[in-house]
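Just the one chain here, the form predicted alone, laid out as structure tokens.
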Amino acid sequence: MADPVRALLDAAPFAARSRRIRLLGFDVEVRSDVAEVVELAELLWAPLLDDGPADHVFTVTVVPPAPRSLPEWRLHLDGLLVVASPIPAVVVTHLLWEANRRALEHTPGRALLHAAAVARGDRAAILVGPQETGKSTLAAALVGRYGLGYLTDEAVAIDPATGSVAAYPKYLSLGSAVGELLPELEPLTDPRLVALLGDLTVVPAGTLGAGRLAPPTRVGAVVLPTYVPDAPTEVEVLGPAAALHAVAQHAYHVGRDGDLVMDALAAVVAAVPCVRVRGADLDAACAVVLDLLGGDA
């Protein structure tokens, strides 16, 4: 960011400003007109704050209505306009979209996969796969239900000299009947909160309760979840080449940095089970899960 637009933030009067938000290799801070979008900033992502400065800024600001029109909530990062609209979910949501991605944009040297991940010991177990698959809720069962360690729910950065996957501890993002399924766990339920983020219902990475945030964890298993309704539980054990193959759908920047990308990922499934896990019972995947990490439905 430049000085002059960093000097323009740091003298315009927000009502509030978070802590250094620390999203993989890119720390950025949230300031708003509104003081609960940052309190819902600090709640999401509070096992990644600290006291430290941050290189960038984003802002959530409401411009007042003209006459027989709507305030208008804005989205700035580094002084830029990312997205304007008269729903605050809609621009509220948008951040933390955006967070993400230039979370991926900013983490060079890693190997970058759209999975979640949970952690036994000094394993961890990679739930790799497309929006919409269960991988999430699946992690978030691991975590609540049966104890494992979280590292995240939709952003893996695997570093290619450890084979350790990065903590990442984001919100996680499910269902609307998460309540249901995952009593275990707590979504957020403040309805000054709620209201921000429209049709998204979200679990604090800090409610899921003491010890549940693991550290960076060599990976141990590589799981491609599906969730098919109404269906039996069907495992199926992939060799290197497939589960290579299966893996890097989902991986990002191959295009920018395909050859530590593909070396990264062809030494994880070649060192470690891989597996698809098919069906709809939830409790037999994270048996399945837990067989692979070595633990106990």
Second form
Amino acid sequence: MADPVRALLDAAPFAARSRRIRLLGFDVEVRSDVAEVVELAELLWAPLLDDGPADHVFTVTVVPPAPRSLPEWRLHLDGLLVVASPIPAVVVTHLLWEANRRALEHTPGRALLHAAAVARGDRAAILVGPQETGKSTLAAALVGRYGLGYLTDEAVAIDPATGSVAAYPKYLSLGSAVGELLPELEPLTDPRLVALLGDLTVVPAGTLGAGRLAPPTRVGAVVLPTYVPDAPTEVEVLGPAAALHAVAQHAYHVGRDGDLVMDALAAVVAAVPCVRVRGADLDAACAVVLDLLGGDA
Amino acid sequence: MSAPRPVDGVGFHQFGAEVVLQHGDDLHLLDPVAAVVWQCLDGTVTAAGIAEDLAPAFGREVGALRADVDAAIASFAAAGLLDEGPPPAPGPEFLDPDGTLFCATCTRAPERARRAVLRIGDHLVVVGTDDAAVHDAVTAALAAHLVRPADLPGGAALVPPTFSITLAEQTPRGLQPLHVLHRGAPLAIGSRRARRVLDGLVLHLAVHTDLAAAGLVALPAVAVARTGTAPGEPVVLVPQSPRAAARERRGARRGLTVADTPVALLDPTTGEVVVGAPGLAVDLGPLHALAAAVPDVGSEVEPLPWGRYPVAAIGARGATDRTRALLALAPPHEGWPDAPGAQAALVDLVGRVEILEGDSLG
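Please move on to the form predicted in complex with the partner chain, as the form predicted alone is already shown.
First the chain shown before, then all remaining chains and molecules of the complex.
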């Protein structure tokens, strides 16, 4: 952000201003005319807050309505427009999405995967797959029901030098049925804040319980889950070539940082077991992960 | 292909007999035969030679293995993994009428009977019309930008018009249709005067020229001024509005007029807004001759004439201070030409001009 832009943003009054949020390599703070927006951001990213100066600033502002019109909510990043809408949830969910995207773009030197990760002791399982395959739900069950440590539900960043997964304990983003499926979890219910999220159901990582946030942990297993309604649980062990091919499909920046990403992932799949798990039974899938990590179901 | 050679930049990861190749964002899992074939490709060995070399190792007849080698090489070629000579030079791409600069809908424009393809800046732009006179005027006015059919890329005929012009015919009674300019499917300008639509096409095209070469930046704003304002006299910048026509009518009732530009072109060195087409090689004569031959279908306020205007103020709803003025006119973070440059110019501008809370057109 250019200094003159920062000076203008610093000069303006906002109803609330967050602490610095450290999203992997992307530091940002949130300022808003609506205090609940900042309250929500600090709640969802609570484990990632500190008090240093942020490199970037999201602003969520509300423009008074024109005659016969609604107020317009606007999201800017470093003074450039991201989205504008009369619907608050559109703007706030865009803030969450954009923050995560920036985290992925501003984390050089790591192999980044669209994946969840949990830890048991000194070994992490990364749960890789596209949207809606159940990786977040599986991660939530392993943390909420089986007591594993939480690393992330969205973006796995692997350090090529150590093979460890960075801790990126953002909120868990889950389906609306999570309350029935995993009563152990505490989705956000405060109506003032839920109203800002539209259909999104989130579990703040800070509500997972003391000791549930894992430090950076070496990868001990790779699991590619696929939720298939009414199907029995099937486990397929992948060889390293098939595993690398499958896992790298979900990597970011393969074209840009091909050597770094592929070398890091190749080292992982050559060193740890990699399996596909298909089926409908969440506890059975959890048992597979626990077995791979050397724990008891 | 006699002696295939891999392209540069293919990542190679071997696990026993299997291999994963990475080329750009593409990944390829090779079976043992394909993996060995890949490692034999060096630009000197033919498919037949590879089959002969590998047959003993795989315990197969050369003829039978040759089919697998050919299949592997064909799959490498199809995946763009083989060097097949220099790629064709990249040409300009068609301007996306639904691009983020003006996106209002994802619906594409309907096809038109006559099309002119123009090269504007880095883009190809299709201007469609059903009217031969409009087509002739557009091609004459913008002849310097016209792309010959022989120079068009494949599939150009399938690209829908970026801009479409329809000049209305007068009806004896009842509602008079407007002359209209569409960008993609959405309406860009509707007017009772043909000249305004024809000039509007040029103003819209000008946004896609090399603005940096003209010393300009684009802001998502529009210039407004008192009716009768001439070049050199002050204007106010206000944010773009999705309901521009209604705002223009309200402004007209208050004695205000608006520039017909889709964005505000700002000269950062002078703080002036340019209404016109500084980056285009255009002869307005054919367009104005056509406009003079088409009767107006009513009267309306004149848009701001072409010229350069000093910006005296920024007016925006909620602009209670300079920061809010900056945010009100901020360019989008993606899909906007030189957004950082535009933002820097805007920062400078908000520090120098008056800030008015509430846009001047109500």
